[in-house]
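So this first bit is one chain, no partners, the form predicted on its own, shown in structure tokens.
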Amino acid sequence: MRILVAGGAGYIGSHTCVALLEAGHTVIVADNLCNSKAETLDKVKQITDKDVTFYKVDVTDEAAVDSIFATHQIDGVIHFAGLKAVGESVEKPLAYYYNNLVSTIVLSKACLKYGVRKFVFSSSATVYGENEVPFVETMDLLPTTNPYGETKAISERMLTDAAKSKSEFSVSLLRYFNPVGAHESGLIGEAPTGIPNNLMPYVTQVAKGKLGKLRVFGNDYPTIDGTGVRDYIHVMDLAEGHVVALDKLTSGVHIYNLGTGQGTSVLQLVQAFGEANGIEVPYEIVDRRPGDIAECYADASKAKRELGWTAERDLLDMCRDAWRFEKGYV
């Protein structure tokens, strides 16, 4: 099939990129670079020895998405090109709005008018709010504690609604919890702008000096050592799943978690990090960041029985290679 993956030359599109082209998939990237590089898409090409058709485009932009349609013949997009940090949507919501829900307008208009029946939408274990552990795809979405997440859940109904009005077009809504690690190659992984949102780069970046040291922000959580527990999933294990979603998705709306199932602390992911690499991450706890919630991991027992799809790579492989990543980006 020939995919559209809309933020492709971003963190888990890239990999998603390898993914599809290894899969035997054609792909065309449009990216408007503002969180990663066209240079990934280079990496890309010399993993996979494939290449892919780039677009430098914001996808809220109708016109250029048309005219990318118009061009090509699609037969599926992956929309992944939304803003993604949850303290920054406390503290920028309208940019959140804006971005997260017209880009996702746009590209579905754009299936529609095109016939473009099949369509996989990066959601968020976020969409569950206060929810009780381990969330289930068949909870009712709570109201989320940041703006992130509501652009998420607000975007997931949309598809829906979309799917409801044309038989034909076809809605994988993807949540996913937290991807960490990189490509075993190391030529790819999470490079953010500026300051890190998200925790591996943020320990990978103090482990290599970029960085004084990790903040922890808050541990008086009703966790197991006081700090925020997620579920890291390695993100090629992730973008194995946005495949499979892919070539099995048929009529209707379908819903899944990618998750691994299994709750880990900052402090356990810490620990993880230097048995993994013989690296002490040194930290210090911190106030806790507005929109987080203690604990969020997946009951991912409907991926593994409707797509045969599971999480493979364990928290000690995602260490390991973030760090493979982190030591040789420049």
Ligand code: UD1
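Starting from the form predicted on its own shown above, please give the structure in the form predicted in complex with the named molecule.
Single chain only below; no partners, no other molecules.
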């Protein structure tokens, strides 16, 4: 299939381009590079020995998007082109609503206009809010605590309504848990600008000596060791989940959790990182981070049952691959 990957130069998008190319698909990337670099796509080509067509385009720009659809006979769209920093979304809510909602509208409108049947959307476990773990796709969604989360919940509803209005238009809403790690080559990975907000990039930067010590946000949660529990998933497993979701997408709206189903605490992750890489990461316990929940992990059985997909790489793989990328990144 010929797949338009919006946001394909970013962290999850670039790994998904690799998985798509390896599965024999043709890849067209549209990315405005607001949080990525074009060189990442050169690395994708290097890994796969295949070509990628790239448009430096803002996918909220309807005319620019229309011209891509008019030029290529696209069979499916994967929409990664979102802003994703939770804290920033509280400071700049309108920028987040504009970018994340208008991009979804523009891309799905173009699909309806050009008869593109398959649309895969990057949603997030954040839409579950403070539900009981494990999170299951059938749960009623609870309000999220920030504009970023709201953009995911609203996009899910918009796409569901669009699919209802046109039976040929099929949508897969993929709710990611915590993507970490990097491609096994170490050529592409997660390279946040500034001080990382998320745990794994913070840990790798402490290991590298770029940051002093990890601050563990709270050890008084009702969890195995008091620290927050999350469902970390290797980014290549996540990427491969997109390929399967796209291949198997039939009419209607399909929601899938993409997680491992396993919860890991902050201290367990620090320990796994030490075991995988032989590096002890210094840490201190500090206050809880506002807005954090105690536990977040998936019921991953629906994706297994319906798509035949399960995450295959374990926590040690995630730690090893994240570190390999960080070591080589300048």
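Treat the numbers as computed from the prediction; the structure is a model and nothing was measured. Under this definition, the rigid core comprises the largest set of C-alpha atoms superposing within 1.5 Å between the forms. Positions refer to the first chain, counted from 1.
Inspect the rigid-core superposition and answer whether the C-alpha of residue 221 shifts by 2 angstroms or more between the two forms. Yes, residue 221 moves 2 Å or more.
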